[in-house]
Each structure stands twice: as C-alpha cells, then as structure tokens.
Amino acid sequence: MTVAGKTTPGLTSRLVNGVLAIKPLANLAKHQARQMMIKRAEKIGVSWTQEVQTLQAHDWDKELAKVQNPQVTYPDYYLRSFHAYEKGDLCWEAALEVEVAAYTVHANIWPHAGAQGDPKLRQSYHNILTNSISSEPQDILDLGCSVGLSTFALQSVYPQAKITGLDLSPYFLAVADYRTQQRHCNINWVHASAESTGLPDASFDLISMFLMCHELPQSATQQIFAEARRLLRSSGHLAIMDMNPKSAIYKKMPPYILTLLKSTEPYLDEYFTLDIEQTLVEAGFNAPTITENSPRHRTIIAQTPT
C-alpha cells in the first residue's frame, strides 16, 4: 500500500518555520496573534472579555467531573501548544474562549460579514452536506466536536438524528455539556481519542469533522480516517470541512501574517502538504468529492463502499 505523504513546504513557509524555531520569537508571535484576535473581536462587536468573564464565574469542576474519562491517554502531538495556549486544548482558558474565537476568526471570510461569518461558514458546509447525502442520517458522530458549536449546528440540520460529540479535551466537553443543559437538548458527549474511540463498529451513518484536520499531524489523520471507516455503516459518509490549501488567500498571505498563523497552528505544514484524497482512499473510502464552500475553506465528502 502506498501511503499518501507530505511534500516540502514552500520557501516562505520554511523561512517562517525558521523564525518560529527561535523560542522567544515564537512566544512573541503567539502573543501578537492573541492580541490581534481580541482587538478584532471587540471591533466587530464580539465582547470577548465580557463573555469569557461570564463563563469564568461558573463552577466548572462539577461539569468537568461529569464528562472526563480518567482512562484517556493523550498522544504526544496533542500536548503541544495550540492557538497561543501553552497547554493547548487541555486548559480552561482555551475552552472558555472557543466561541468568541470562532466568531472572530471567521469574521473576515466574506466582506462585511462580521460576527455572522461563523454561522455563514457552517451553513455553507451544511448546504453541501444535505445536497450530497440523499438519505437523512439517523446516527451522527461529530469528531473533534470542541465545545459543541459544530454539534449543535448538526442537530439543527438533522433534528431527528441521534448525535454523539467526541473530543479529546475534557475542558471543551465540559463547556459543551453545559451548553446542552442551557439548550435543553440531548447529545451524547464522549471523552476519547478520535484515533481510538472505543465506539462500536458500523454504528454511524454520518461522521463530521469540522475544522479538525489542520490541527493534526499526517500520521494521526491517517489513523482517524481508518477509525472513521470502521465506525461507518455501508454507504455511510465522512464529511470534512477545513481550510483549503489551494486557496489563493493562503498562497498570497504576507509573511508576517503567516508567521502569526503558524505560531498557533503547529501542524499546518503537514495539513497543507497532505494528499487528503489519496489518504481517504487508502483508508477504505470511495474517491471523495471536494467542493469550495468559502473563499478559504473546502468540504470533502467520502462514502464507504456499498
């Protein structure tokens, strides 16, 4: 079997990697990236500081105890700094800022979208999803569900389906479960690794991965696709919404902005150089369809053989 591997990043990307290999410069880039995000949030009307302070006032220890699986083992790649958080996704700071960060990051996808950029991005994904899947799925797994934004969006599209949200961060899942109580809805939250979920074979019709793959090394992506293949029923679908490496926006990105982006996304080169179509085929899926759903995102849908 031929394994889809990575190619060498471009010159600009290699120069940025050299800068980020110098720890003081990497730390400065992370700080700058974070400050830029917070300023942008306030500018578009997202009250970053106020929203986070409101969440911080909640008693999160009880929420954490409800969802945390003490048997979970964290892979080495997950223990790195992500999104300018030194502890990556394994901290409260990251979990409590996911929602405001999503609205902020996606504000500039479309001109003048502002805080509506995030729901518009999710809608663009779901439009492709519903047009591509003829029979409505009854059992859905949201892999890498984070704090549940993608999970709740799936529930709105498929209100009759039984939905499971799985994530490796118990902090994210604690927030997701808290939001479930506020929404008075029923979602099964699972604290587990996407590479080894512990869920039964052939138990889902649809598995969704929303903005997850760009945060993975290629080896983890390959393992997760194989696990998704195991979990899907015959003619089931794996749907992936993520950054589009072929977007002109990334190719023309100024080195300074690319440095800030890569300082918070340690596996971006691995994602941008992955042959994702071939990786899916090698995992046992039919050849996928790829559709642009924003100026810088794409939706990939792969089906299991009948």
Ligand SMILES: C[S@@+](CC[C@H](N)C(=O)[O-])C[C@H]1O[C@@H](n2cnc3c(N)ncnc32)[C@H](O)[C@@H]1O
Given for the second form:
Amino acid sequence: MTVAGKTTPGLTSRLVNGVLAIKPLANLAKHQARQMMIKRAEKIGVSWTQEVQTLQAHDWDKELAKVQNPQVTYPDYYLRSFHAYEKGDLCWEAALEVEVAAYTVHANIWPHAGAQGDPKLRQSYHNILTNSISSEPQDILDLGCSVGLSTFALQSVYPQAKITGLDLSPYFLAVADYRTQQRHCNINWVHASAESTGLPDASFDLISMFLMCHELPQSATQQIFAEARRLLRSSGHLAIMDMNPKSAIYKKMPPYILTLLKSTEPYLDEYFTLDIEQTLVEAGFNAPTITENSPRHRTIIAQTPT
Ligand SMILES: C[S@@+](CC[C@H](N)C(=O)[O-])C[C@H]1O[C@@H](n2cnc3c(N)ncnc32)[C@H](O)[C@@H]1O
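I would like to compare: after the form predicted alone, may I see the structure of the form predicted together with the ligand?
Now the full complex is given, and it begins with the chain already shown.
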C-alpha cells in the first residue's frame, strides 16, 4: 500500500533539515528550545522546577513494575531523540516534565490563555467529539496517552465509559498510574506499541489520538490506522487531534522558529506532508471530517463502516 498524496518538503524545510544534520548546531537548537520553554513556564505561573522536583522525590519502582511489559519491542523511530531529550520518551526526565511542558507549549495558542491554554485545547476537541458522536461510547482507547492528561480529560467527558490508555513509554505510564492513584479513578494502562496493541478485535467504540500523529513517521501512522480499524466496532470512531499543517500559523512561521521546532520533533516533515484523509480511507475508514479546533490544531473524525 502506498502512502497517499505524499509530497516533497519545500526549499525552506530542506534547508532547515540541512542545518539540523550538523550535530553541534542541532544540539545548540535543542538547548535553546529547552531554555526558552522553562523560562516561559515560570512566566505564566507554571512552577516547572518545583513540580518536577516533587515528582523526582517519589520512588517510582512500584508503578514502573506494575505497568512495564518486558515483552515490548520498540520501533527504531521511537528510539530517537525527541523534545530535546537524548533518549526521547524513554527516560524519567521526559516523563516527569511532560505535564508542565504541555501547559507551557499550549499557553500561547490563544492570546492571554496562559496556563488555561492546555485545558482549553482539550475542551475544543471534546466539543467537536460530543457534537459529532451521537451515541455515548462505552469502551474508549486513548492511543499515545503519555502520562494520562488526554485520558483523564476523556474520562471527565465520558465518565461511564471503560477507558484504556496505551503508550510505548513505561516511564510515562508509571506517572499515569501514580496520577490514577491520586485521583482514585480506574483506567487500564497498557504498555504496547499502537501498531500492534495485542488488544482484541472490535473491542472499542472510540479511539482517540491526541497529539500523537505528528510524532510518527508516515509508515507508522499507516500501521496504527490499520490497527485502529481492527480494534473498532462497526460505526466506531477514530478521533485525531493534532497540529494543523494548513493553518496560517505554520505557513507563516519564520524559518528559525521552524528550525527550533524540528530540532525537537523529528517526524514533523513526514506529518506535514501526509495526506491524512486518504491514509484513513486506505485503512478502511469512511471519508473523515476535519474541523479546526484552535488557530493551529485540527480535529479529524473518521468512522468505520456500519
Ligand atoms: C505528545 S505525546 C501525546 C500526549 C498525550 N496524548 C496528551 O494529550 O498529553 C505522544 C505520545 O505518543 C507515544 N507514542 C509515540 N509512538 C507510539 C507508538 N508507536 N505506540 C504507542 N505510543 C506511542 C509517546 O510515547 C507519547 O507519549
């Protein structure tokens, strides 16, 4: 199967990639991106340093042993550096910082949103979900659930549903499990790859992928859509919330900002050039709807045939 509509990155993207191929320049870009982020966090009232220190003080052995599946094999693309962490998502540093990082990154989506930007982004997605899906989903799978921000948010929208959160990082899932204990709620955390979940056929009504696709090479997205198709019941929904490559913000983004962004997001070009609608149709979904839910994000909802 071919990846539909794959286009070549433009001249600016090729130049930026050339810069990032030079290791010392790439490291400098990553360092700068991280420093900018911590500074911005503290400015909008997200206590990055303090929150992370609190999590660092916890003994994670119990949670890690509970969630980690030693049989998991990691695809090569996942073993790269991501978000300025040398070991990508496979380290404690990333797991303990991901929540404060989400609040910081989403603070400037809407003017003056600050720390409310992240909940507002999730709310804008849920508004589209609840308007598009008429029957209440009973079984929900959150693919790429990370430390559970998207999973807990889905649980508040569908409190009666049985919810599973799946991720490839056992460190992220350990934090997710800790948060479940704090919230006294029940979520089934699964350590597996989204391409090959090991979950039974037709076992979900709704699968959600919140900010996951932009972290995937096109071949992985293709495989994950096929797996989602297998896991969904008839008339089930796959809902995807992610960056909107067609938004004016990305089109007008100055090259040096794009350089910083790409230094932390290795598959951005692949995501930006993927024809996601066609890829969903090729995976067996009906033609999806695509709705802008923020100045730079879109929500895609695809249904399985009845
Ligand atoms: C940006 S995070 C998603 C954040 C989360 N959904 C939220 O709303 O905060 C992307 C997540 O996808 C996970 N991931 C990436 N590739 C994966 C794969 N092939 N299988 C399972 N999880 C994967 C990463 O470990 C990471 O936790």
